[in-house]
Structures are given as structure tokens and as C-alpha cells.
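The chain that follows stands alone, in the form predicted alone, written as C-alpha cells.
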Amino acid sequence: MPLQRKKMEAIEVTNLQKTFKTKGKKIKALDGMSFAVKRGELCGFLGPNGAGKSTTLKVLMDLIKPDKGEAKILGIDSKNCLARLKVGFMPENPQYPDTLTGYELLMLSASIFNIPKKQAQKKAWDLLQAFELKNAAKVPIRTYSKGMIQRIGFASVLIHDPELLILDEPLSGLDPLGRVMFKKKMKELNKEGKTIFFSSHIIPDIEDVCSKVIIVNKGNVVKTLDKNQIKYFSTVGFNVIINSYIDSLCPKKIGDNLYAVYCKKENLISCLDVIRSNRGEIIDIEPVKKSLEEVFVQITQNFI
């Protein structure tokens, strides 16, 4: 039988190290960063500001060189320009020539990848429609809001139909509608088979879309969790909404015939049993989340 080739990872990072010198001081941004992202994953890169997320992404895109270590994209060394032919990259604060219109930016992006003009025009208008920017297509980018710039930036990295998307804080600064749009689009692209790797410091965003989460701090990986693990781990308890007062639970009244009972996550089953035994009706169960700071304290203290 012929030997089966190992399916290559979308991203492989091995022992990345990077130190910056600022005003005579050395700052270690990466301290042995190592992880892998499989093809087809929608993977979150979670960490506080200064954890090394953006530095790692810049190494992957060969915008900065590591002091030590190796990074590969689709099996190719990240220092090789061929590694990025099938990648769509969006930086944290995208800045574009502000005299260009949204349509012109998309056409410029298409030209970089040698997409035929007619094909690029159709793709550009499809993307403008998908990101609700059709009415602003011929308007200079300098007039765009923060959310519109994020949307046209996301559209521009899709123009060449990349296999892998690398997005640095793509949801930062968006209003609620913009966040919903971005997350919906990421889910759709992932269902189409695209691998998505995006950084964030916001736990609910990670929970909502990711199949895997790589948690980093101080330039290194602290923990890797799947979707169910991150949801469980970030939940400290639940508010159970019921339709009647139950003495033993001491619920808080929150409306007409509505009461809220708080319980720790390990006590949820027993709390529900008490409600059922008292013939109470469960209206809703709302998770209560830890802050990002609390998550990192618990992880670094090995409480999981």
C-alpha cells in the first residue's frame, strides 16, 4: 500500500522568539511561541494586549523577522513570498490610500494577484454587496467610518479567494451590527472550507465563532481549548429565570411573575431539580461570565 502523506497544517509556529529594543530597554514580545492550526479550523488567538498576538501574526506575514524559531503557512516557510499567495491578511488598524474609493481599493487588491479585469470587477461588486457597501462604492475611503473601513478591509482580503484568512483584531471598534456581520461572514467562509485564524481579547466573540482557541500571554501559549472547553471555562455560574418564588432559593424579583436565581455552575443541576420539585417553570438560563483578567489568573494558576 502507498504511504499516506500527513495532511499539512494551515499554520505551524515553532519556538518563535522576538525581542524589541525600545529606548534602550529590551522587551521580549515572543518567548518560545509554538502552536499549530489545522486546515478547516476557525481558530481564535486569545490574549490580553501585549501578549504577543500581533507580533506572531506579523512574523507569519514576514512583516518582521523572528530572532529564533520557525513559522510555516500551508507547509511553506513564512519568509518565502509564495507562502502568502493563498492568504488573506487584515491588520489590526488597516490604513489605505484615502483618495481611493472602496471599489478602487478592491480592484487594486485584485491587480496584486493578477486577477483578470472582468473577473475582478464582478468579484468586487459581489463583495461590496455582501458587506453592504454598494452605496459607498464610489466614495473616497477617507469619508468612511471605522466600521466601514473594517468592512472594506475584510472585503479586500477576500478578493483573490484565499484558502487561509489571518485577521488581527477584526472585531475591534465595531458597533453591535458590525460585529454580527463579521462573525456571520467568518462562519460562512469557514463552512465553505476556508481556514480562519484571528486574534482577539474579547471572550464572547471567541466563544461565538471558534472551533478552537489558543490562549497566549507573555509571548507564549498558556492553554489550547476547544469550543466547549472555553465556554465551560469562562462561565462562572448561571442566572436561572423562573416564573414563581421558591423560598429555598431566595430568588430576586426582576419583573411581573419573573424571578432570577443565581447558582454556581457546579450547582446548576441541583438548582434545576429544586425548581422542578416545586413545580416552577424555567423561563431562561443565562451564563455569567468571568472577565478576561479572571480567565488568565485561573489559567496561569493551573486551576483547570
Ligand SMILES: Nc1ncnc2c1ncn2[C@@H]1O[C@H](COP(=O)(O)OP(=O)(O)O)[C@@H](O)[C@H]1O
Contents of the next structure:
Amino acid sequence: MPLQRKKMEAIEVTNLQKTFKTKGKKIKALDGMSFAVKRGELCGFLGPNGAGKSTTLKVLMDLIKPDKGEAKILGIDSKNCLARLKVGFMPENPQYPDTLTGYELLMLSASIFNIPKKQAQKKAWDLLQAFELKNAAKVPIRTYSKGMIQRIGFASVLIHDPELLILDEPLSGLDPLGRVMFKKKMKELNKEGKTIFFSSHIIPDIEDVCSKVIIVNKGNVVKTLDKNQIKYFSTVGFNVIINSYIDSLCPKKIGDNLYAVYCKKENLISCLDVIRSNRGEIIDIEPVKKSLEEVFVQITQNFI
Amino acid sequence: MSIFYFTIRSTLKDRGFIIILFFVLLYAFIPVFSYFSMRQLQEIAITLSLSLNSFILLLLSLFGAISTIWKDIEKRHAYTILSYPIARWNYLLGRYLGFVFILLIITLLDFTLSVVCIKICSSIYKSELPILWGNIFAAFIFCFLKYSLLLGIGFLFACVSTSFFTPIFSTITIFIAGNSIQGIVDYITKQKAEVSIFIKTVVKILYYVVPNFSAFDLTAYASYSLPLDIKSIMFSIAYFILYLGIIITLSIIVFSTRDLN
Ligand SMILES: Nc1ncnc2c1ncn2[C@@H]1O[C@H](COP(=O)(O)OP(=O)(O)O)[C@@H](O)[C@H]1O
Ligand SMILES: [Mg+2]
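What would the structure be for the form predicted in complex with the named molecule, rather than the form predicted alone?
Then the entire complex follows, led off by the chain already shown.
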């Protein structure tokens, strides 16, 4: 029975400790990091800069050796290179050898995974198409824009059809359109059955797509949220946009015949009631989110 | 295996490599230079051909560790390459052998050009010595072995250190020490009484630690057509295998335990 349960875990991290020593200074990057990601989950790894997210992911990929603790991916110890057989990893701000073109990068990945050449070529062009990189396929990656590098990086970790994707800040540095595309892609891949674990320090990136969020700070897990908790956990209130001035609500004028009324989460209904009784028309209602800092304050005070 | 091919392919496209490759053009000047020596044209042409090959391989072997290991770590390509299911030893060996293959190709290219140069020179002024092509080829191959070893030493330093200069300067130091150690030992043993025991011990230790590069120098055999001593050749090959084995093993151990930042 325990064996079967273990098989369900895509990622298992137990009590990781890591201290970096630079110029005589010691920085504790990981301080007892422990968590698990189940197969099939689309899991976010949320925490402010310096929380130890990248360090954890590097330990998972065996790029950094922990002082203590162990990490398993797909049930295999991460120190064993075979653990990475069905994994795709995209580092933070990926860098690729500057002689490679986008197409060559995909073919290099394919050759390392022993994919037959014909099949690899087809898959490579499919991916280039899917990530809108067909025109840039034969151009060196060093001439790519930030968004294009991110896209070719994502494509290159998909060529061997991995079961698990580990992505470090995949959305950072993307323009709004790129973000939408990446989120959509992640959702699709997750629907196809792939487990995805990705880090971010921005709340909206995570709550749109994730089925679970692991929140970390100072090298440790502070909270794990499931799908229902994620949905609205960071909403503090709403901006209700109306088209007429209502005295009792003291709205802010934001345009021609446009006024914004801010109300707290728990006051929304009474606010809407006032608007209705004044025959106001609602143009839009937008949620107002907490900042990551506020979330941490509330977590430590057990509000969430 | 993929890393092996990848190393060859990306080195052939590397700007630094292409710049070094331009030195091959100097082969065109060898007949000209030799011509000024009037006599001994053939001997000089052979010596110059070997020296030029040696110089090009020296540049390449200093460049090798920098353009692979150091660059991968510094520019964070290692994050991509080592996140594939490739063990660290496999990566290192692929990188090393890929570059050794480049050294071999260049050696063979240099040899081919040398054949042309030597033929030209020997036709201008007939030497009483015969041209022993076997000896010349052996000298080229031993030059290749010597720099494969130096390349291995560069890899070891690049695995240990994160800086750009440490591997280069340490490798140059080892290169100079390795070329002169035999001479120093010979000198000291001739001096007998006057050298202190301390210096003798230090030199003796260095003699075993530093690679003895003079064992790989067959230039005299090639240019003066001396008969090769099979026994000492075999000894040098065994020395090469043993020394290289230790260097590569050490590199793998160091590289496998280090963090990649
Ligand atoms: N190679 C390193 N040397 C020294 N300190 C490091 C190194 N890598 C990370 N750190 C430190 O460890 C902490 C965690 O870093 P990191 O895992 O990159 O955080 P995150 O990805 O969550 O922003 C930070 O304080 C960072 O400065
Ligand atoms: Mg990070």
C-alpha cells in the first residue's frame, strides 16, 4: 500500500537544507523545505524573491547538491540521472549555446532522448508552429527576443513528451500576450495528463491556472492551498464601476460618466443594493488583489 | 554520445576556434622560411612543421576547457544540458572526447600540409638523410597525445575553479613545468653533491606529479631520421594512458560533486 501511494507522487522533497557560502558570508537558502506534488497536478510554487524556489528546483534537477535531505522525481532519487528521463526543465532566464538555432536546439534535445530523426523533425516543426517560431527556426537563438527565448525553451522541454514539467519563473519577462499564451499552454498540457510544477513570485500568475499552490518563504513551506482556497484567497475587495454619481457611496470619477466605488469583499452585496436603489448601471466589477506581502502577513497571523 | 557530437559541431562553429584555425595558413610560409637556411632545408621544414602543429594544438588545448566546461557553467548552458538525463561523468567525458577529436582532426590536417611542405623543401635541396614518413607521423601523433593530456589538465582546472583565468594560467604553468621537468632532473643528477637534499626531494616529487612532456617530443627522431626506440615509445604510451586516466577520474569526481551556479 505505501508503495502504491508513493507512485502517485510526481515530486517529493523531504527536509532539504542548503547554505551557500560566498565571501565568508553564509546564506541559508533552504531550511527544511518539504512538500509533495501529486501526478496530474498543475502546481504553483509561490514565494518572494530569495525564498529558495530556484534553489529547490535546482536540487530537484541535481544541479545543486543539498547539505541535507532528499528529493525524488517520479519516484526516483534526483541524484540518479534516470530520474530526469521523463522530465522537462526550464531554468529561470534560460541561456542557450550561441551557435544553436531554434530548430537545432529542438533537434539536440531530441537526439539526447534518442528520438528517431524523422519523428524528431516532425515534432520539432509542430512545436515551432505551436509556439509561433516557424519564421525564426533557422536563426541563432542569440538573436531572439526575451519572449522568443522563453518560447523556444518551453518548446524544447516538450519534444520528448515528458510526464513532468518543472519550470522556473516561466512567465517572468513575458508581455501580456505571451503570458496568456503560456498559461493556456500549461492548462492544455495539464489536461493531456502532464504534471506541471512552476515557480512564480506574482500572485495573479498562479491563481488563474493552478490546481494547487505551495507558498514558500525563507527556505521553507509556509502554506499549501488547494483549488478552492486559491480562487479567491487574494481578493480583498472590488472596484465597482458605475455610470452615474451616487452620493452615499462617495465614488471616484475616472472618466466621462464613469465612477469607481471601492468596497470590501464582505460589503459587496450591500454596495450593489445601494446602486440598485439609486437606479445606477453597473459597467464592470473588478476584484482588487492583495500583494504577496499582505498574503504573508495574513498567513503568519493564520487568516488564510 | 550526443554530447560528443554536440561538442564537435559547436566547436567547428565557434569563433575562437576559427581564429585559431587561421594559424594553419602559416604552413604556406614554411617552405619560404626553410629556403633561407640554404642547407638542411628538409630538416628545418620537418622541425618547423612539427613546431607549428605544436603551437596550434597548444592554443586549442588552452581554449578547449574554456570553450566547453567553463562556458557551460559561466553562461548557464549547463542548466539546460545537465537537466537532460545525462550523468555528470557522461557529460564531462563527451565534452573531453569531442574536443580530443577536434585536436586529432587538426593534427591530421597539419600532417597533410606538412607532407606537402616537406616534399617541396626536399625537392629544392636534396638532403643526405632519408625522409622517414613513419617517424614524422609518429611525431605528430605524439604531439597530439601531449596536448590531449594538456587538454585533460585544463578540464581538471576548469572543474575545480569557477574563474576564467585560473584554468588558463594553471594550465600554462603545468605546460611550462612539464616541458622543463626532464631537463631540470637531468641537470640535478649531473650536479651530484652541490644540490641540497631538500631541492632534490622537491624536484623528485614534481617529477612524478607534473606530466613529463619531453617524453612526447619525437622531433629529433623525425627531422634527423633517427631510429625510433619501440620500448620507450611503449613506455610513453603507457605513461599517457595512466596519467590521463588519473586526470580524467579526478575531473569527474570534482565535477560530479560541485554545485552549478
Ligand atoms: N549560488 C549562490 N550563491 C550564494 N547565494 C545564493 C546562490 N544561489 C542562491 N543564493 C541565495 O539563496 C537564496 C535563495 O535564492 P533562490 O533560490 O534563487 O530564490 P528564489 O528563486 O525564490 O528567488 C537567496 O537569498 C539567494 O541570494
Ligand atoms: Mg528564482
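Numbering follows the first chain given and starts at 1. For the two forms, the rigid core is made up of the largest set of C-alpha atoms that agree within 1.5 Å on superposition. Since this is a predicted model, take the numbers as computed values, not measurements.
- Here I27 does not count as shifted, since its C-alpha moves by less than 2 Å between these two forms after the core is aligned.
- At G255, the distance the Cα travels between these two forms is 5.4 Å after the core is superposed.
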